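In C-alpha cells, the next block holds one chain alone, the form predicted alone.
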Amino acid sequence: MEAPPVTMMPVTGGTINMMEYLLQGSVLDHSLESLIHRLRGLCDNMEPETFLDHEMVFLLKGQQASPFVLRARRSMDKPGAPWHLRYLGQPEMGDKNRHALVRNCVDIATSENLTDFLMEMGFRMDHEFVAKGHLFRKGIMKIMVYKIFRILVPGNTESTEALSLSYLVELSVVAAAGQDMVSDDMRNFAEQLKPLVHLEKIDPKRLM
C-alpha cells in the first residue's frame, strides 16, 4: 500500500511537523458493494487500488506511564515494495471546531530488516494483523475501505480469520501542521457518503 506523502526535506534546527486528519466509520459486509459504487462516482480513481498488508505493532516500555508505539507494515501482494515504519501521536481532541481527529504522523519507507532493528532497540511486538481492502483518492484525501484479519498462528500470515462482519472505512489527509481547513473538505465529502456510512471523529481512548 502506498504511504501518505512524506516530506524529504533535510531537517535543520527542528522537526517537520506533519499531521494526520482522520474520520472513521464502518459498513457491514453486505453494504460493501454499494459503498464501493458510490466511491467510484465521487473519487479521482474509478477503479480503486487494492492492498493486502501485514502490520505489526511494537511497544517500548520506559519510565513514562504509557509505552512508546511504532507500527511496521509490509505489502504481501507487491513483492519488492519497501517496508513502512509509522508513528502516530496522541490525538488532539480539544478543538471542537475541527471536524476531524488530528494527530502527529511520521511515515517512512525502510529496508526489510525493520523488525530486527526494532527488536535490537528494545521494542517487543504487541500484536499483528492482516489488512485487506481498497484505496480511493480524492485530491489530497485518501479513502480506505478494508477488513482486518486476526493472525491465528503468530508470524503465519497464511493462517487468518476475519475479525468482524464489517469493513473499516477511513478518510484521511496528511498535511503540515495548521492546515485545519482540510477538515472542512473532509466533512463535506463524508456527507456525500451518508447514509451508506457515517464517518466520525472518534477518540481512540474511548475504544480502550
Second form
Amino acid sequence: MEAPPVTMMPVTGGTINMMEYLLQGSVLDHSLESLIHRLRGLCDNMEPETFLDHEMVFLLKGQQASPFVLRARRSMDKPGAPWHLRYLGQPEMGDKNRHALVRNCVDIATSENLTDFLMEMGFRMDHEFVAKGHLFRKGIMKIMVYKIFRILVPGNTESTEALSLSYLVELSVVAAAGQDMVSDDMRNFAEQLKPLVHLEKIDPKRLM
Amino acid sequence: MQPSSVCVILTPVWVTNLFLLMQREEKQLEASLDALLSQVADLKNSLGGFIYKLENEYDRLTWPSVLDSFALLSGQLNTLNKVLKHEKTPLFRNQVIIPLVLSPDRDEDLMRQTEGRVPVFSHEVVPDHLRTKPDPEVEEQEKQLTTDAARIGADAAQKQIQSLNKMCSNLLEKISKEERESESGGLRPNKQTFNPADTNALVAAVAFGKGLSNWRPSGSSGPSQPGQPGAGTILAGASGLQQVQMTGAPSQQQPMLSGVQMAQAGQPGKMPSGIKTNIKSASMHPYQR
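For comparison with the form predicted alone, kindly provide the form predicted together with its partner chain.
The next block holds the full complex; its first chain is the one shown before.
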C-alpha cells in the first residue's frame, strides 16, 4: 500500500491532496503550566479549549504486507459532535531540509455508526486510547498538548491510566501539497517554545 | 432619421489606470496601517503587563515567568516584522507626515486616542513624536563610526569578522560542553522540562499503538470482560489462535482483541505473520474469534 510521494504526482483532477505537516515534542507534567501560559500568549486569542477524545485505530489486513490504517476519533465531552475519520499516509522522506514531517492526510467527519461501518468493511480495531488536553491555534497552525491514557478494559473509557508522566505536544498544519514555506513558519514558532519543549520531526519508523 | 447626439467623455486610458492604482494603494496603505496598529496595541498591552508584573510581583516572580513574558514579546515583535515585510504593505518610508496645526491648547480628541498620554499637540511634543532621524550628537557618532569602518579597508575588515565569528563559536562550544557535563553530573540547576525518552514513547504510542493495547495488567485474569463470550482468556501465542476461532457466526462485538492477542509477546511487528497462520489453519474468515 505504499504510494509514491504525493507531491510528485500530477494533479489530474479529483480532490486536492492535503498534507499534514507535523512537529512533535513532549513536556513533563510539572512544566505543563508554564507551557500553557506561554502558548496562551503566543497563540490566537480565544477561550482556552480543552478536549477529551477517544481514538480508535482500525487496521485492514489485505494481501499486501502492510495493513491499511484508519483512525476514528470521537469527542467524549462534546455531545453531538461528529466522529472524525482520518487517513494518514507514510511520511514523505524527500527533503532533508524540510523541517517538519509531511504525510498525506484525508479527514472526514462521520456519523456515530462509524465503528459498525468499519467492522462491516472488514476493519479490526488495533488499539485505542483516550487523549485529554488543550488545543491552541495560531493562524493555520494547530497546537495540541495532551496526555495519552491507556484503556485498561477495552471498550470502557472510564478505566484509564496515564501512559507516561508527560504531555505530548503536537504542532500541525493541514495544507495543500507542495507548500514548503509552511514548515518554515512552523519551525519559527517551534523556536519560540524552546527551551520548554523541543518540537522536532520524529520519524515513527525509527521507534518501531 | 435624425442621428441621436451622444456625448462621450474621453479620458486617456493611462489616467484611469493611474487613478485606480492610487485607489488601490490607498486601500493597501489603510489596511496595512490597521494591521500595524493592532500589532502595536498588542505589543503595548503585553509590555504593560510585563512592567506591572515586575513592579508589583517582584518578590514572587520566577525565572520561567519572566522568560514567558520575554517569549511573548519576542513573538509579537516577530509578527510585527512579518507584517512589515509582507508584500502587500507599501513602503512606509515613502510616506511623509507633516503636522498641519500646532496649538498649545488641550486637545480632547488627541487625549482620548492616546489614552491620556498626549494632552497637547504643541511644539514640544511634535519633535519627539514625529522624529525620523536620530539626535545630532548620535548622528555625529554614527558618521564617525562609518568613516572609521571605511578607513580600515576590506581585507582587514574581513579578517576581523572572521576572528569574531571564530571566538563566538568557541564560546558557544564551551558553554554547551559545560551544560552537557553538568547535566550528566546531575548538577543541573534548572529542572528539565521535557524528557526525550517520554517523547519517543508518546510518539510511538500515537503512531502505532506501542504500549497501548498489547499491555496486560499482571494481576488481573487477562482481558475477560463482558461482551467477550469465550474468547477472553487467550494468553499464549500461536496456540491461542485455535481457541480464537469461534464456531458460529463471527461476532463483531469486541474484535479489536482478536488481532492483538496473538501478539502477546508484545511486538506489533509480529502480528501480520500471526494472521497468516490463522488463515492457513482453518476457517475461511480470517478474523473469526
